[in-house]
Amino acid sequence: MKVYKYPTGSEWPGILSRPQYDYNNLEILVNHIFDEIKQTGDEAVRKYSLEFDNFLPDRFEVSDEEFHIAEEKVDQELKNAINIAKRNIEKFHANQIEQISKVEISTGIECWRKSVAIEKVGLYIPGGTAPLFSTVLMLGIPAKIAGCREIILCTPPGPSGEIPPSILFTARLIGIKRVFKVGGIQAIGAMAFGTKTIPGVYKIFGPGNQFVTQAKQIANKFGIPIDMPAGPSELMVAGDTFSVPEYIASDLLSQAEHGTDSQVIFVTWSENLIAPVLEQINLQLKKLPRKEMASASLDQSRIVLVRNKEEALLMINEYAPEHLILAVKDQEFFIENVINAGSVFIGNYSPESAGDYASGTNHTLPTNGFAKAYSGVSVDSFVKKITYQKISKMGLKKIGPVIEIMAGAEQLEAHKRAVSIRLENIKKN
């Protein structure tokens, strides 16, 4: 990790960019991908799962055969550990259901706002270099809470044309019952467009490579929303006196093993913690078994030494990390003054790998600064807002002369005519 000390704000830019790509040629490949499944459908997805994951499978669909024998294969204590992370989240997004609350606006005009979730969702689960059923459960809950009729889970098979069974077991635990053997582009296209095995949806959920990253940004322009621009995994640490250099460590080092493209900051200003967290981070790394892909990721990462909390509470506000830790004394500075953060971990004793798997909060957070626009996944992600009125004839007759006024001011006749009919109707009765 590259050491800067003191930087002057023009040298911030550079600091805290990250790790960038040229997606030009990738766009390219989108587009042609997405024209081949609009044209061909199945064929298409079967073919660019041969080409890019080497299978070619006789059905999509997972069998309920196949989610039991994934049962089986999962051990027990997995089984019970991922049973409570289940009851944790599904605890922290339940009491974020938005109760119906009616509003009297004056009388006789009463307005109120219901969620309505989205009828047909779509999640993605990675595969790749791990089994990431922790998102299954981060995708999933929250639609079943929203009330979605409709979920589909897209994840790519391993080399033998198997999902890992901690993926299956999880999707079948939390009432997921669609899951397919499709990943990448090509599942992003089969989401968006629908196919005759695949079924389409209004909205796509979940992380990615940079391949399905700009296959969800690409589906977004042909209008089906996304969760989020979501790109590789970050973490910003701020520290003081207050830390331990030993629990820093282990943090920058469980999202750098995330992969080569990920992202670490340790921001303090403590000149006396540098030397033992870089200590630290050399000791753990050589006990990884992913340490040349954590490694990778070191190497675009860094330490940032401020002069006070107040230049580091700058600093985070300007990179709006995806996960922060605030191990620091002051924490009710931070609490208060951190505005662009995908998700806060506060002390010592809150390392982001709980956000990650069981504490209940949510693990698919903006990235790549979208933290200072857009929220994580919540149960307000899986619903859309529709607003209500009614109005009276006693709330006409009050409200009625100022929309005649405005509708008059902006030329807009047949608006004005709208409330005048009934008015003089109402004069007459």
Second form
There are 2 protein chains.
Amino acid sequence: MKVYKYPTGSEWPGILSRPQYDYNNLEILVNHIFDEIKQTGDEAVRKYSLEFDNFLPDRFEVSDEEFHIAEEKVDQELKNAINIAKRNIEKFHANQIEQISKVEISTGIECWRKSVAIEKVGLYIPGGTAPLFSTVLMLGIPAKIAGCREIILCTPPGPSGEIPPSILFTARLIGIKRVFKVGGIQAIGAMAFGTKTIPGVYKIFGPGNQFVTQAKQIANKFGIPIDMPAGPSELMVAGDTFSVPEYIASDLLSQAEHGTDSQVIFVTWSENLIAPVLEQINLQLKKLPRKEMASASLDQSRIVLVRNKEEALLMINEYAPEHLILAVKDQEFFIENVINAGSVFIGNYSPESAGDYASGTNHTLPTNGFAKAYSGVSVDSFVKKITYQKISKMGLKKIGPVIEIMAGAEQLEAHKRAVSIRLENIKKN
Amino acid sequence: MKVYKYPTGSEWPGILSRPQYDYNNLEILVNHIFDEIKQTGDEAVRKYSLEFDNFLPDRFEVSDEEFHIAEEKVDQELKNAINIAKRNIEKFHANQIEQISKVEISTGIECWRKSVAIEKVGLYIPGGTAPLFSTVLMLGIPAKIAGCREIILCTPPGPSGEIPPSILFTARLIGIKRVFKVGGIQAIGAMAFGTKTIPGVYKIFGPGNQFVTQAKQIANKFGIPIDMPAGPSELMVAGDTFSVPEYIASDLLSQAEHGTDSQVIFVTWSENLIAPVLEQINLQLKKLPRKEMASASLDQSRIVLVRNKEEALLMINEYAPEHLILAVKDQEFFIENVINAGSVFIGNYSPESAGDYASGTNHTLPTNGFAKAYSGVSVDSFVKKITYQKISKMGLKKIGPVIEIMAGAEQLEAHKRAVSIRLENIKKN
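Which structure goes with the form predicted together with another copy of the chain, now that we have seen the form predicted on its own?
Below, the chain from earlier opens the complete complex, with every other chain and molecule after it.
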């Protein structure tokens, strides 16, 4: 990790810069596969499953029998843990449902809005070495709470054609009935346009590699919204004399093991903290099975010594971290004033991994500085809000002239007349 | 208007199809202009203002003096009307602020989320024949209520270099202090990347022509979110014996005058209503100053006779109209069961123009079927939500083992150890 002491303002952009990626070269490939899926449906999905995943299932959809077998394979300890995490995530997300609240704008004008679930949603769970069943919880639970009628899940099969049992167990546990063994660009294309066996959806969620990321961006261009733009995971830790170096090092390492492109930044105004944190990182790193990955990620990571907590706050808001740990004494100062962050972990006993799995908050969060304008996934992500207005004769009599004047000034005569015709009739009667 | 009587299911996609546009041919142009803006900033903005708008102001930013002159030019009647609309829109949108509600997940684990305003937002108001001051209200008021610190507005100057006085008056009225005389692709590019005189923003809002629409889509690709994808405005009216043909005709015409690409669909299960509605349309059309435009738009519009209200509901949800007027007897049936619509107008005295200007709801709504997954603009559009978790020693002691098991099963050893290290120390003490 590179250490920066009291950097000047002009050094900040360099220190806070993120690794840059250009996925545009994948655009031609994605467009090509999407075109084929639009034309030949399942045939194209089969072709690219074989080409990219080296496996072609007899059928894409996971059968009841496969669900049963999976359930038996997951050990009871893990089942119990997933059940506790499920309960916590449900408890936090259930609180996000917006109740209808009618507003009487003035006599005879009543307006309200109603949250309605997006009817059909598609969740993508990446394959790879580790089975990301936690992401099934994080996407599936808010979708269920929102009330989405059709929730499908796509995930690539392993080399033997199997989906990790923990993923199938978790899907079934939270009520996702339809899981498809398909991954990559072809999974996103199938969900965007629909095929005979894989239903099209109205919104696509979930993490993925560069192919999936680019496919989601292009699906978005076709009018299918996505949860949020993707980027490598990242963590910022703010610490002072209140911090425990051992804990800070463990948090930085937990983020760093995500991948060689993960980024961690430790910002402090306690110079004495830097040496012990570095020492702890070296000590703990040796014991990690993924130490090469974590080590590569640490090369891109930074320790920044700033003058005081006010400057640390400025740096946090400028960086807009996906995850922010506040291992600091004056927690209230930061809670009050942080404006750009995905999820915030307060104190010495709130490690990032708590939020990754089981505290109840969502782990699908805006990275890459997107926290300046995006929220993490929540029940909000699975609903849209319809507005309603009900105006009585008396209400229109009162507001009508205002509409007539404004429509007239915007030279929209028919807008004006839609009111005038009604007002004339009200007067007559 | 073409009349369809009892169409079969296979005819629905044709009847509910929307005019298709392909803006992709503008992508090269937009990318080119964006590149120039990134390189030369204001110089490029000046160049393209001259090229596309035939006008180059001495300075882009509207001066205090220009605001004062504008205010004097707006007549008092319009000022009063705008003030009433402002009050109603504020009243409806103020109700959308989410309060912090802390959830105790279990003893020692407290989670909550907080809505925080997006710091910097850019509003775009199109030029053209009519001054769209109503859109200044619809975008500016929720931005102000959300608490955005920096709200800028870009709008192209007219041929004499002037911004319509009603736009400047409205901007100043709601507290927008910085307005820039710049339009089109160059305005979106300036807000996306920032120039010396025009600040960059974190999110871009507002309607526009095909150039602006495409520029917003490409800004989105660069990581700058936008309010929603654009499309021509549209209205669906559902009517039965409760309806007044005169009113329905006036509503259909008010939508049709928006532009030749506007679409209106009237769906009814009362066959007797069709002839009087058509008659009223012809009668009222003759009196309209924009009759050519409305007439062209009506050519793309439809009257559909369905079997009953249940079938009408299916058609509404399949079409997902931007605006929906329910001029029907059984209003509750539709209020309860409509799941895809932007904004809904209930009864005979709630014309669409009420929502366009002054009922209080927002008129920036999802068109083109996007209501299946998108909401209209609201205070939500100007905030993002940060989640927080605060876990005590006792809380981590309880949830820690769950995290360890799950992280272990996902093969994320450092995630597990961030918890284990803390639990070991808790045990020791």
